[in-house]
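Single chain ahead, by itself, as structure tokens, in the form predicted alone.
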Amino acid sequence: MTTAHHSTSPQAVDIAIVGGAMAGATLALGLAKLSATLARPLRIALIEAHVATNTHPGFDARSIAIAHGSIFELTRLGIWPMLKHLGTPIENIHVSDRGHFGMTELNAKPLGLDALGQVVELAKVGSILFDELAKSSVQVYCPAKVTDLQPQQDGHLLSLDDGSQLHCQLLVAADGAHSVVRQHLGQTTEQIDFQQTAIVANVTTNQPHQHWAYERFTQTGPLALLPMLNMTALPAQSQESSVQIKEASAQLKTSAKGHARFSLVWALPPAQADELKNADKTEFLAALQHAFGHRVGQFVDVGQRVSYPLTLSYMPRPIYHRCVFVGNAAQTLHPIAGQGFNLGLRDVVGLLDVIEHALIQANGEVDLGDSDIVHQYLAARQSDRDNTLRNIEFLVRGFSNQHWPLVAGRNIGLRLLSWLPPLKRPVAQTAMGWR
């Protein structure tokens, strides 16, 4: 990893991004692409505390579902072609309510699509994005942490733990749920505690997944399974030739006749989650089988189990003086609808659009931290954020509840989706991140 050089006087940049996980790295690459089209290129700095490895908290063992709309945006930014070989297509989604009659399916084919989205493992994404950043015009400070942050009239002065200082016109906080930038600026979040804990693990079944994803609402909370690539079939690098990728795809089809890997997210009451996280493998798999049923066959193995409390945390106004917040720094979501990364990416795209528009209007010479630009970002993101947060809270409360009128209502709703296919399109479009 190349690290930017530092001198005694502050390095002047147009934009400093703090946090280089999915949101921050994507934004930096998007800005570099935009910068290449300008008469005066943008000076962009990315500050990231951890080198991109499997132990990086933003690129850990979790898998994420990248919605169809997000893939469209990542393709537009030139990023998806680098990640495509890591993706497992979701062709169908099965939604059910355990112990009740409600169930429905969302399918890609009737919508004229190959897939509703793709599942990628974060651990493999980080090194690819950082290799691309090393080739770009972005000054990367990594590993480096912000130790001090001083708002000034014309920007922000950042001090890093490697002794360097930066002065930026616009500061972007992409540093996650426990944002250091937010703490330095004394900004708070509003929180809803769902009194649930998620267990996240990779599990293996004795039947192929056939590119199905599952969302099952149980008495303790939602349980989601996302289809994953079989590891033996995965090309090691994004630079693999198309022949190798075709061979890998052929291997996948062969291996699909046997076992399958899924990424599991299972919401439970905290005490039960703690118990199951530490239970032996046989006991855990039996409990999972009981909760999920046999729709994917027998659960035969589970990898490392991690857990985290489920809260919905958000900044009502994800802006400050010459500063905008994106991704998990602006909001962290319950994983019920798999919308966390997708909403964060829409933050990134929204900011890129606002910056590009401002540069075009001003013919390239513009103060990117100007109050107008910061407030345009706020306005651009307001309704999408509000709607997504409201929908997720509704889903969690509606489907983690055994109050019989709610049970009846949600089961009738799921059945109606099955009986009246035209109702599925808007639901599918929301799930795919189309606005």
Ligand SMILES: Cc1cc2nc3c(=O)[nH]c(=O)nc-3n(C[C@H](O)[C@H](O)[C@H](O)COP(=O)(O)OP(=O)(O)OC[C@H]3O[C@@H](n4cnc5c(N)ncnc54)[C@H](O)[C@@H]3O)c2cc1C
Given for the second form:
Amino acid sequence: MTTAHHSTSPQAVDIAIVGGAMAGATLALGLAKLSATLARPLRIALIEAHVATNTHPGFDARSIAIAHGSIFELTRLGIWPMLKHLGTPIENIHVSDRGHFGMTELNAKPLGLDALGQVVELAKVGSILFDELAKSSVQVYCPAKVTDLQPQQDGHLLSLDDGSQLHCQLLVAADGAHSVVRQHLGQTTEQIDFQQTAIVANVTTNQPHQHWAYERFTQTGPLALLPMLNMTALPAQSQESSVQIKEASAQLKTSAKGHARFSLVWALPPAQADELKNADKTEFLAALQHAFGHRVGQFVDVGQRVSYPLTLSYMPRPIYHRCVFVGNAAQTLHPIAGQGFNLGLRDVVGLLDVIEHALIQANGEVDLGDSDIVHQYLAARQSDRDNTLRNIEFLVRGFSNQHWPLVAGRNIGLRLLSWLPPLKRPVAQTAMGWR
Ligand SMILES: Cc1cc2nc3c(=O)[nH]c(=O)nc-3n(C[C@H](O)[C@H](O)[C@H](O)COP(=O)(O)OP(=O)(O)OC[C@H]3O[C@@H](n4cnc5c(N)ncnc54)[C@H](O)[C@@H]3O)c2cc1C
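Switch from the form predicted alone, shown above, to the form predicted in complex with the named molecule and output its structure.
To see the whole picture, the full complex is given below, headed by that same chain.
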């Protein structure tokens, strides 16, 4: 879907977003909503290399947990109402440590909430967001790849692989972990290789999930199960309309008894992950049952297994001349705490707030690439990014270690959380992405 026109002279826009997956697409929709309130609408371009199909790298077979705080922000941006019917609420989270006594629960009810978060399938989210973008004021270049960019005093000149060129005042890099924008601008990241690979798959159990999510820390790495809708009766993803999904999911939500679908993320040493990814179904299910135990009954089926090497990469300063980085382009996290998009969305909301504030102050006439705007974004994101990254590194290192003082410490920590309910609130709030 290329909605913008090719021309020989560069198309001038206020803001160009490179990458239209979760971060880029939500930012573009947020900007379009903001623009609709202005006397002079913003000229917004979104460039995405892939159309929303099963092979899209950002909207793939993954399911992700969107925290309560992020649902609040997505609602404010007008996006969650479009996605709500795809969500499976997480009402309780069970955290345990395999082979040790530590375990705890986080529950929505005592916190006065209906859910701690919602699980959504990215492939389905992608087609809905792109349908909405097609109806919006955003100029969508898709499929189109940014192949070159030249920083200029008053902006950036972007060249796309379809031969068109764009000139923008502000460039937003939302192009993921291997950001082409970052490479062109010669910016580096700090990297931590956890020596783990995550196997991601949908699994079926012989008991209903009752809206529980599970996080289990094992000797080899963490294992997470997120509850999902039983969507097997849905038509092929490419043909389904959101109305069809809505009807089918409502029906299945009430009829799903006796078994459940979960989205599995299982972090393992790379060699073991490779072995299990290629193991036959029975062998894989037996290994999973052994690692997880019987808290969700018996694992009876597993879908396609995909693997992701787990590294944490992080730009200490996610800005450049007339350029900001958001989402995975700015930092790519370990999926242990389900924080990647939640943190990416806070980048998006942080940028939207800075832009809105600048527009109000300047009565709508503002150069969006102004150094003040770029630096205000940096300042607004600093402490949240630093804290989240520190916590995740601590969790990964702390829970993948069998050294006894750490084992004792983390088990006592988990047990303390169970014994002292008031202590749970800050933990739950962090898990839910509250600021
Ligand atoms: C196994 C796993 C489980 C996860 N679970 C959770 C979870 O429970 N909760 C959570 O919050 N997060 C989770 N995450 C993280 C979350 O999925 C990501 O943080 C999020 O999807 C990243 O979105 P993004 O838009 O920043 O980047 P990406 O998804 O990487 O998107 C980048 C986009 O840029 C496009 N692009 C790249 N180069 C170019 C170019 N030159 N021109 C044009 N377009 C380009 C790509 O096609 C792509 O669409 C998980 C991640 C993994 C791997």
